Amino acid sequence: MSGLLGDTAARDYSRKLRLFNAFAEPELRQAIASLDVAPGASVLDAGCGTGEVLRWFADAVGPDGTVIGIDLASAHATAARACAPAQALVLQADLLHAPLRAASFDRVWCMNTINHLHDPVAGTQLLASLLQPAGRIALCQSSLLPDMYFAWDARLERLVNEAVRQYYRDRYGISERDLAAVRSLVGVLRRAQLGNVRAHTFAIERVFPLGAADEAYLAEAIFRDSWGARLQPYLSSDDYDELARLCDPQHPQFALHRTDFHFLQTFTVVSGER
């Protein structure tokens, strides 16, 4: 059965995952540091994508620790194996039926994944069962707050963000309420009977001039793959034309080359203890 957002073993968005991890690496490393992962610890990355986070956890646990990644998509698992350090094990499997022993991890990290499940609470309970006593699970979401801040046009910002949401609702046949897991991570952990729930939101903030990783992610993953022609049916012709100019590297108003460019997105980590 596919996930809520159409995920299957054959699905592949490796390029977008690599771009995001390179873009948000400073904030992701801060988030990992906030989990107090001790040397020698065992860590599971549930929904490991292309595997960059496995390297950072390997740095935290050191040579005596254990790092395992699991992802449903075959292409993602293949990419993760190529990226991960030698000590990390990568599994291609459904995390709801993972070949893993109960009570075997000190930390479970689950980034941009729990909202893909039809039942996030049941999924969280299953992942929490893999924790040792007093272990912590961290549910992480990079779109807890509105996706992007336009310093130059709040009206267009609102329209574009709503157009993106409507596109996904139409594409996957879901309602706004079906996507509530994105914003209810605290509630998900509490309903899953986790204790000592903590939340920490990190700001991903970039201004002109941008570094290469920042520009690549914003231009490719956002301007081209998340926006682009797919939003045309959801915007007026004038608003779509304005957005197209902002996204066009050849146009004088290309957003990423404007001296007033100011991007703000958030990344939230909510953790709970078994």
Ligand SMILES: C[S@@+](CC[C@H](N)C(=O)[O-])C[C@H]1O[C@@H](n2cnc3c(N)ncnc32)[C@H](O)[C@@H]1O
The other form holds:
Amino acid sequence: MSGLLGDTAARDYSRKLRLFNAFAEPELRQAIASLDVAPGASVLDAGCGTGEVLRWFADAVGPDGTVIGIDLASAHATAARACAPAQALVLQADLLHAPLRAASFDRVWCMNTINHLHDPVAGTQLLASLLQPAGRIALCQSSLLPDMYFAWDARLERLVNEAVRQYYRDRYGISERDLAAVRSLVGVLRRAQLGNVRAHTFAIERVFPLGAADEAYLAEAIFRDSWGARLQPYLSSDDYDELARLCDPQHPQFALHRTDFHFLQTFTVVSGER
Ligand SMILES: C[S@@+](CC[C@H](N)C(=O)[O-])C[C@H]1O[C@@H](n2cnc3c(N)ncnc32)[C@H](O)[C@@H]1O
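The block above covers the form predicted on its own; next, return the form predicted together with this ligand.
Next comes the full complex, and the chain you just saw is listed first.
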């Protein structure tokens, strides 16, 4: 059975993951730093994708620490092995059936992944069972939709956000409630019986002029590969034409080259202890 959002061992969206991690690297490193990972600690990245985070955790734990990544998708695990430092171990496996020892990690990091499981609470309980006593699990999630990307046109932004929601609901056949369940990480940790729950939200904020990693992520992963013609059925033809102009790097109205471009998205880390 595939995951709630269509993940399988054969699925590959490694390019999108790489673009996001290069884009959000400063904020993701801040999030990692907020977890107080001690030198020598053992860390599991559950749903490690293309493995950039493994590198950053390896910096935090140092040569005496342990970093393990696990991912269902073989293309993602292969990419993670290529990206991770030699000391990190990457397993291609379902985290729900992971060949990992109970009570063996100081930190479990699970980023943009718990919402891909059919039962996030059961998944969280299972991951928490891998923690040593007083170990901490961090569920991390970028907001489903950015808070702002067309600062000069709130109406079009609202219509595009609604089109994206409808597209996802149709694509994955899930209700709005399930789609938006990523908002309730605090509830997931509470229901999984974790204690000392903390939440910290980081703002991923960019203004014109953008750096290369920012432009690559927004133009390729969002404008072209997530939106594009997929949104056409959900917008009027005038609104779709306007969106197409704003998303076209060759067009004089390309959003990312506007001097008033201002992007804002949240990234939330909710953590709890066993
Ligand atoms: C949205 S991606 C996030 C990847 C990475 N954490 C990041 O933020 O860049 C979700 C990842 O979870 C993996 N995944 C989904 N279900 C999984 C499962 N049951 N066991 C292990 N990995 C899973 C997918 O293959 C994918 O790499």
